[in-house]
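Okay, so here's just one chain, in structure tokens, the form predicted alone.
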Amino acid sequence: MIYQDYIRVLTIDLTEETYVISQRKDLKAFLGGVGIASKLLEEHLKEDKPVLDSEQCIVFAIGALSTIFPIVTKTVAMFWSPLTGELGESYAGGRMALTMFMARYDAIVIKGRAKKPIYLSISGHSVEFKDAAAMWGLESDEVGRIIREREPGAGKRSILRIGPAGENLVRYASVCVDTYRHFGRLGLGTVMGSKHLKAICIYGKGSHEIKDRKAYFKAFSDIHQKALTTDLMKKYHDLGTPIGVSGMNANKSIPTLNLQTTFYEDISALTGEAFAQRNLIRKTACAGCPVGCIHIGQFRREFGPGYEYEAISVSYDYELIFSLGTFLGLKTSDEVLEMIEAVEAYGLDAISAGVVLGWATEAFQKGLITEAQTLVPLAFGDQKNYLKALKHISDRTNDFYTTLGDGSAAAAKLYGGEDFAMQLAGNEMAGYHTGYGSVLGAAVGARHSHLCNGGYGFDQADDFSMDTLVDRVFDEELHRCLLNSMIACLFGRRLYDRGTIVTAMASIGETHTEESLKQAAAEIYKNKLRLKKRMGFDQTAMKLPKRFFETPGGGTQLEEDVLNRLIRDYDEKCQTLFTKAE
């Protein structure tokens, strides 16, 4: 908490239906966000028990600057990932960080398993365990509507909920947060489902007085001005991340047709400009953000005879256009938006869902699986059958879809096609095949995400050099440990350099130097590496699909031996964190 020498932690036991609030001075050095979340996960982890055992926990945490500075809007969730079997780390915007801040919780730890489906109603002074049996089986949007009606509350409110995929333990089930935001990757929804936890409603109405208003207003205004009057954030507001679709395609870097190619001839209807002209109806923002990067698109769907249509609104971005568009060979923006609406309703991670369908389509074409297993013929571009397949994944309809719900690595291990199952250590690839940086960054990233270190960006830099790639990826991973302890949205990463963070923290009474922040980031990264080791992960034993080396990325033909050397060099660099004098 600001102006305090402790971190305030709410720990909830679902089995016993009890909770305790503690003040942890020992966590203060880890800043907030992923720093304190990694320490709490390390503290509660039971590595001798299965990933979905009731004794495993979920940790939510906000950061040292959450909601009181522009674009510092995220909440982190940390858990043992049921998809990869190692570190689970996911971020969501919306109102959750604001409500936790106003309820005066820096972190929430949830452990145990409820005897029946429940949802939690959390305020600054109490936790209520409420019956959710009637919600079990419902899609996420319907659950949100019911809780809004049941929980009028006072102050600010944030609602998290899972869909049927989480209940059925699909290993890449997501969690919907408020409207249009998600804890998407790595299966947090699966962990909630295993705990019979359908939803969480958090209320916050407490206020926090700023002691040095002059220093705070100066720091806030400087950041706010940069966010609104420079080009640093302009693209995120205008076309949003889909602005990158046409450029990535022109550079032959956007994964297409299960990464059989990185150039899509039918891209014109899937560019950011096409979505804006055909579908965009409004832009919105997370609580505390002046940018407005959330782009809402609308499509029409016929629901009855006589030209009866409904208009459906969903948020879209670059990653979804890739995973549910180019990767599957879809042709129109309406088709992509309808796919997004389906994964939202079922509670599936959109990236994993699209990538596993890409593997399944190619496996079907190659005769590794049959229509008796897929129930519908899968073909690139056949959106209607993809919609049916998404429902089968969510419901785990048969043995094939049960396995597909465990991820592309598990499916390929059983049915074949490991060379074209596009995953890294079990986590489905993101929408970048730009060169060595994109694959290296995701391979060595703490959660195997492009967001761990932005490795794909180094491929596209004017000063790209193989000689400095490992160092640049490593340094960026460290810096993002710091950003994710604030927790700044990574769209604002160029606003929040270490000097700016020092100034912002000083304005609320937190004394740091650039060097002390760098040391804190190193300690946070060490925590994550220790967690991964306890979970059984060995970086040097990771095997990458051959497709990465068959399809050129950004015009570069990657060599497996070269990439393996880069991974070894990175692993050796990580070890230096543990050998340096304390």
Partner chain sequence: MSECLSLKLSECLTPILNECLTLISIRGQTLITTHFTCIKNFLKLFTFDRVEITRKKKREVGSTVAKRLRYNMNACIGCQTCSLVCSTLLGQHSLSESAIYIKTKGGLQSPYVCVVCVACKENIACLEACRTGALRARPGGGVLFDKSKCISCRLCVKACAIGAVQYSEKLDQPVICRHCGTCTRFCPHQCLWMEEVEEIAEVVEAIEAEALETSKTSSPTPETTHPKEGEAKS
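Return the structure block for the form predicted in complex with the partner chain; the form predicted alone was the one displayed.
A lone chain is what you will see next.
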């Protein structure tokens, strides 16, 4: 905890309805965020029990610099992923980090299973286990509204909730945080559902007395000033992440029609500019972020005859425009927003949901599955049927949709079409097919996400070279272990080089050097690799769908052998991490 020599952990047992606080000096070496969360997961993981066993845990943690420096806004969740069967690690913004910080918890561990549906009301002074039986089955935003009305602390609280998909244990169920941010990937919503935990409200009205006001304010002001003068502000505030849509398309890198291609003819109505002009109604930010990249778009829906319209607003991002747009051949921003509304309501991970539907569409076209199974004919561009399919996934309507709810890897294993089930180790691909970097990055990334090491970024760099790719991906993965211990939003990553982190830490009385931070990051990465091993993951045994090697990424035709060699090289680097130190 800030200004203390320990990490303050709240451990909640849902079965017993008890909780304890511990002050863990031993965790201080792991900085915060992913560093402490991976240690806590290591302690609580029961690899001999099923993934969704009541004894498994969820760990939330904030970082060493959380929310008192600009763009340091995220909370990490770590768990055993029911989707991939290995490391579950996901980040969400919103107000959660700020409220945990103000409630004076560095980490919250949740284990056990409630006897009936409940929600947790957590404040600096208490944890309450509250009845949520009547909320079971309700959509995510409805739950948000109810809790908002029941709990105190407007502006100082954060509300996490799951939708029906989480209750029904769809393996890629998400958790919505403060309406517009999510623990999207890898099925945290599923784990919450398995624990009968519908929602969590964290109320942060406490405070921390500043030790050295002058030093802190100087460091804060400098970084704030830097944040305002970088191109970050303009880039991410003006159009938000969708600014990338047209560029990615021009570079032939945006996965389209289940990655049959990486160039979308009909992109014009799906670009950042198109969304901004047609749908954008406001922008917002996570607490502590001056940028404000969250873009809210609105569309109008006719729900009955006689000019009956409703206006619906949801947040949109690059990833969603890819997964629920180009990947499925949708043509307009309104259609994409309506898809987003559906995944929000059901509480599904938007990326996995879109990619799974991409596989299903192609499998349907190829006759691997029939309409008796899909219930509606699936075709690229047919948004109305996709909306129905999303509901079927969330409800697990029949055997087929139940399997589809287990992820594209599971579905392809049963029905065929593994060559075009676009996942890596069970996690559905993200919106970048830029070249070797994107596939390598997601393949070796600790959680198989594009954000583990930003491998796709190296493909686009002017000085791209196959010889240095493995090293660069590795170094970035390591550096992000550090950023994710702070926990800085990755959009602010260029602001937080090691030197800046040293200065910021010093201003709150934590002495570090660039070297000591580097070492801490290596230890954190090792913990994660150990966890993956315990969960049964073997990097070199990974099999990638053929489609990655059929459809050129960023104009490059990838070869499987070459990629496998890169993966092996990377794996060797990981091994040296262990031999070097021990």
